[in-house]
Amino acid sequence: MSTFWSLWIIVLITFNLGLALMLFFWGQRVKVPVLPDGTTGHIWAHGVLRESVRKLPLWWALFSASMFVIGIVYFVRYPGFGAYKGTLEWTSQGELASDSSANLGKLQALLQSYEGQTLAQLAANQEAITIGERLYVDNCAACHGRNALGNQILGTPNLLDDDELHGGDETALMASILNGRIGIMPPIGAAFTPEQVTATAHYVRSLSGLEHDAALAQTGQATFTTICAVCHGAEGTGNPLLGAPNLTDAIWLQANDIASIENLIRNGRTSQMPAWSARLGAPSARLVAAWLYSRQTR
């Protein structure tokens, strides 16, 4: 805080506190002129109501005096009187750091108690999955949705179905959370003629039983087998080692109309699951995985 603003605040506090004290003491001594009946002469409602003057009750005077004392003690002990730090040298940043450190200590102790447990064991622990859900909401829900059902617009997968791009075991799941994943569908439009792109798109739709042109799909099968099967497999069932999706099921990360599939073949797509090891750490990441596991197995 600059010297000017510090002095400005000091002047304001001193002026207001001093004025209030003056009015307080003056109010105890001032004599308001009254008529013989004890009223000021001010009347309302055609004389039905008359203004009287009474001495302030003792409890009010004592209570008000105590507020002045408390206010002065506060400005002596805590920051607020300009740049003065107070005798306690308390700061909101220090309070936050202290509370955060205390909470972190409690969390670390709790996380240590979960060490050595499998995801299935953690998923049966209500306390563990409650923490895991909160961690998921804070870190993962922005992309995968509040209920972990994915987002087709972003191309983020549903985390509760049985379709796992990189495998669904504990090792693969933890690797995804901690290290992240990069999914690349390379642009291969240059290797195809426009007709082959369309034919391949129809064949891809035929793999999952979607409406398609049978003749074009038959033509596209040869192109798919020559180029696309390298990643997606000869039958189109995908490859978890590469993160290549299964094209034979009814699960699609993006739109599955002909135009969208053609665009994907021509231009490809790169998507990334960021690594959360630095932010979460392995113990917290396991609780997120446990919450997902509990949702999948209910």
The other form holds:
Amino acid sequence: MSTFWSLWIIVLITFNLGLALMLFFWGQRVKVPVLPDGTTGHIWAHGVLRESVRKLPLWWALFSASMFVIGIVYFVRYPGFGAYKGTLEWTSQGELASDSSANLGKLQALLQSYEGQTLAQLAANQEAITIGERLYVDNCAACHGRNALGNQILGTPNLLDDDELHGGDETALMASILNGRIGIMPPIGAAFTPEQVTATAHYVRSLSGLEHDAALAQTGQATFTTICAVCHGAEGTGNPLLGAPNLTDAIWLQANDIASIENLIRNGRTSQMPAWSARLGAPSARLVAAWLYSRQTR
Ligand code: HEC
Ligand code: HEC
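Okay, that one was the form predicted alone. Can I see the form predicted in complex with heme C too?
Now the full complex is given, and it begins with the chain already shown.
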């Protein structure tokens, strides 16, 4: 705070407190002229009310006086009187820092008590999965949805089904969360004629039993086997090492109409799951994983 504003505030406080104190003392002693009938002669409401003078009750005077004392003590002890810091040296940042470090201490102790437990054990612990759910909502829900069911528009996977891009065991799940993942479906269309792209799209749909043109699908199979099978497997069942999805199930990351699949083959797609090790740390990330685990249908 600059000296000017500090002085400005000091002047305002001194002036206001001083004025109020002066009125307070003056009010106790001032003599108001009174008529013989005991009123001041002021008449209100067409003569219904006549103003008289009463001394202020003692409790009121004492109460007001104590307010002045409290106000002054406050300005001595706490910040508020311009740039003066107060004898307690209290700051809101200091309070926040001490509260946060107290909370962090409690959290660390709690996280330590969870160490060495399997996801299945943590998932059975209501307290652990309540924390995991909060962390999930703060860090993951924006992409994977509040209920972890994924988002086809963003192309983020459902985290509760048993169809995993990168493998479904505990190690794979923790690796996905801590190190992030990247799924690269390369743009392949340039090497194909538009007819080949369409035929391949029909073959892809045939893999999961969706409506397709059987003749086109048969032509598409050749392309699939030479190019796509490298990542998606000869049967189209996917490859968790590459994050290539299983194309034979009913679960899709994105829209599965012919036009969308053609578009994907032509332009490819890169999906990135950010790494959370720095932000969450392994012990907290395990709680998120435990919450997911508790909700997965296995
Ligand atoms: C910026 C968006 C985004 C955020 C935030 C995000 N994810 Fe992801 N996540 C993705 C994408 C995209 C993928 C798919 C990556 C791929 O295609 O290989 C993914 C993949 C995953 C996978 C692998 C799924 C599988 O089938 O193998 C897991 C597990 C996962 N995320 C968990 C989480 C958790 C837990 C959080 C919060 C700590 C989180 N994600 C936050 C975008 C996100
Ligand atoms: C280099 C490996 C690679 C090759 C080659 C490849 N893909 Fe992919 N494909 C992927 C990956 C990885 C993804 C997941 C992308 C993501 O996570 O967003 C994917 C996604 C897809 C999807 C979307 C699935 C869904 O659930 O939404 C389809 C369809 C697909 N590929 C078809 C094909 C076809 C057809 C070919 C051949 C023309 C092909 N892929 C070649 C790696 C590959």
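The structure displayed is predicted, hence computed values, not measured ones. Positions refer to the first chain, counted from 1. Basically, rigid core = biggest C-alpha set you can superpose within 1.5 Å across the two forms.
- Domain motion between the two forms: of Gln272, Thr219, Asp99, Arg50, the residue positioned at the hinge between rigid parts is Asp99.
- When the larger part is held fixed by C-alpha superposition, the smaller rigid part is turned by 6 degrees between the two forms.
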